[in-house]
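Just one chain is shown here, as structure tokens, and it is the form predicted alone.
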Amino acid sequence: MNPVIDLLKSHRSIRKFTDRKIDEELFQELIRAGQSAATSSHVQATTVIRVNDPGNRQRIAELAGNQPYVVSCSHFLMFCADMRRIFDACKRSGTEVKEGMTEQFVIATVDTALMAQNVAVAAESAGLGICYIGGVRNNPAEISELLRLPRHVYPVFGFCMGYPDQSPEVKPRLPLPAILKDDYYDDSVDQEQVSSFDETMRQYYRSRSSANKDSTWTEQMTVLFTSKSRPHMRDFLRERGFEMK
């Protein structure tokens, strides 16, 4: 095919890295690379925190369910959905704000995860390897605190990013049937391809070279989504501002 299409399909998950620290002009144009994501309308609703202390590190680690990687990593990022930047230059140039509308939180959440996937791929063309870690908001409020994140800004998710120490297997996607629709939602289809991906994730899981474990992706969605996940974060996010109107 093409090297960027090989690289996106060879992303893995890295969960251990070496002592190699990043370079800090390629973590810049890492930066610069995730800046260059389309973005609504020009937003750019997204602040990135770099979380140097290892206090914070090793906090932030315990909060988002004991990930030890976070501490490890070279560089450990928070991606946050910022809307305060966009509302303060509203004000100052003497225009009334209208807060709180589910619209902003949406533009300002999927401006952070296109950024961050822009960074991902970067970093991986450099060598390095990623890992998003959602767990950080098991405890929002309270990294909120810690990082200081004032009112319109919400962390939606951590990045660790460093030079790998690992080679896990690539992890299989469902069959392009059951996600590549033409015209219409037709998903006449799906039961078959989703059984037939349930026996390639069982044997993916026996197989591959570390944590080895016997499951499908059917079983592992009904533990997801059989019980609330994560249920304050409504509350979490309205007091953030994000009203949702």
Second form
There are 2 protein chains.
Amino acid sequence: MNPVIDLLKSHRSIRKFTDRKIDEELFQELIRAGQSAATSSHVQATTVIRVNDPGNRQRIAELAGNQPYVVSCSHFLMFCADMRRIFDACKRSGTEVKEGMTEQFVIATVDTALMAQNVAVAAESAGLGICYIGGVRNNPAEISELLRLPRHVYPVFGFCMGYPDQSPEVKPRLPLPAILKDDYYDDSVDQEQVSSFDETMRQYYRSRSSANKDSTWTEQMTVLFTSKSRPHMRDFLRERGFEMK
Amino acid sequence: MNPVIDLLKSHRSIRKFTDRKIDEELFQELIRAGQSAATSSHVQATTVIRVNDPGNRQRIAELAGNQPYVVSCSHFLMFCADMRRIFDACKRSGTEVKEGMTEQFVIATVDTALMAQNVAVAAESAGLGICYIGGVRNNPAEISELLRLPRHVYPVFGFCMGYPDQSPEVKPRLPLPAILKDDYYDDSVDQEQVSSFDETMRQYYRSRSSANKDSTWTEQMTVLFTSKSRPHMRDFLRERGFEMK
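Could you switch over to the form predicted in complex with another copy of the chain, since the one displayed so far is the form predicted alone?
Below is the entire complex, every chain and molecule, led by the chain shown above.
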């Protein structure tokens, strides 16, 4: 369609990186490109921690469920939803803001994801590979302590970035009729669409170049949502000042 | 730096559109580019509703706080966080998933934002303009009813898309040292950085081509967070099956 759309459609997570480091000037451009994403009412409720310390990288790799690319990538970033900067600014101007509102959590989480996705696109446009690390939410309290995150800041996901040393297949996505609806949420075609996608995924898992298995999307989701609900998240967020009031 | 990074850095919200409609083939490519964004464990917890019905567009424009471009843009999309498709698939395979976990809310909200940002980048690469409509969270229950959203689905934001009929300035962003930290969250420079940004924004608001005002970022945030916390969000989300357990 056009080179940008082709780039977006060629995304796949990279988990194996060469030793080459990302140049500092390029890195800063990627972050600036991230900042250019839309932000709710100009709030910019995100802080990015670049983790350089090898010991902390190792610890985060373990806490995220043993993901060694957290250590081996050129740059590892923690994308944090940050309401603190706003609360501090308001306080300095003499206003006490009501904290812990659910809407603040939504704003900061969405802002952070929009920014990160721009960084992802920018990085891939420069020949880099990336991988989101949602596994940081396995142990968000320990990670927050490690990075000295203050109240009103929480780690949404980690982010590995570097020069790719692998070229995995692009993973299929659900068929358009399953995820795009006209005017109303109509799920009458969903069962059929998901069945068809299950077959697509079975073929993909059987034939991909590594970690082959015999499975479907439905089977993967079933395993995921019966085991991995991260039940600590509510209390963790409450303790960090995201009380969902 | 490169054309993609230049494109990302040139983003600004577009709120005035020509009458030209987006071609269906291009539109579907934009949604597919959106789907190519990373998704937590392949969950793909997003459904996009394209609102064609003029009456519903008008009603949403009002419910979102009188935003007429919801009506005048070529395509108006509602980006919905969707856990229902997954619960349904698990149910069909004989598993009852524990609903309402906070982590599920985070996964679905982040997935939706990542996808939308890819659609935004794809759209801008094709010469379109876009505007996120967070204002749909002013009245999320009415909007959910209008679009017949089932339980376990919620509207995260609306999204206007079309050919731009304006060319506003790019809005400045916080200085890099305020939002990017090395190894630890260190806010020792933040007050100074925000003060400097307040001056940048004062100049921007004074000199931009429309809606001039005398204000700063801190002043804008103070107004925003003392009035617009959308206190209904918690109960709304609970009623939709996002209980934050």
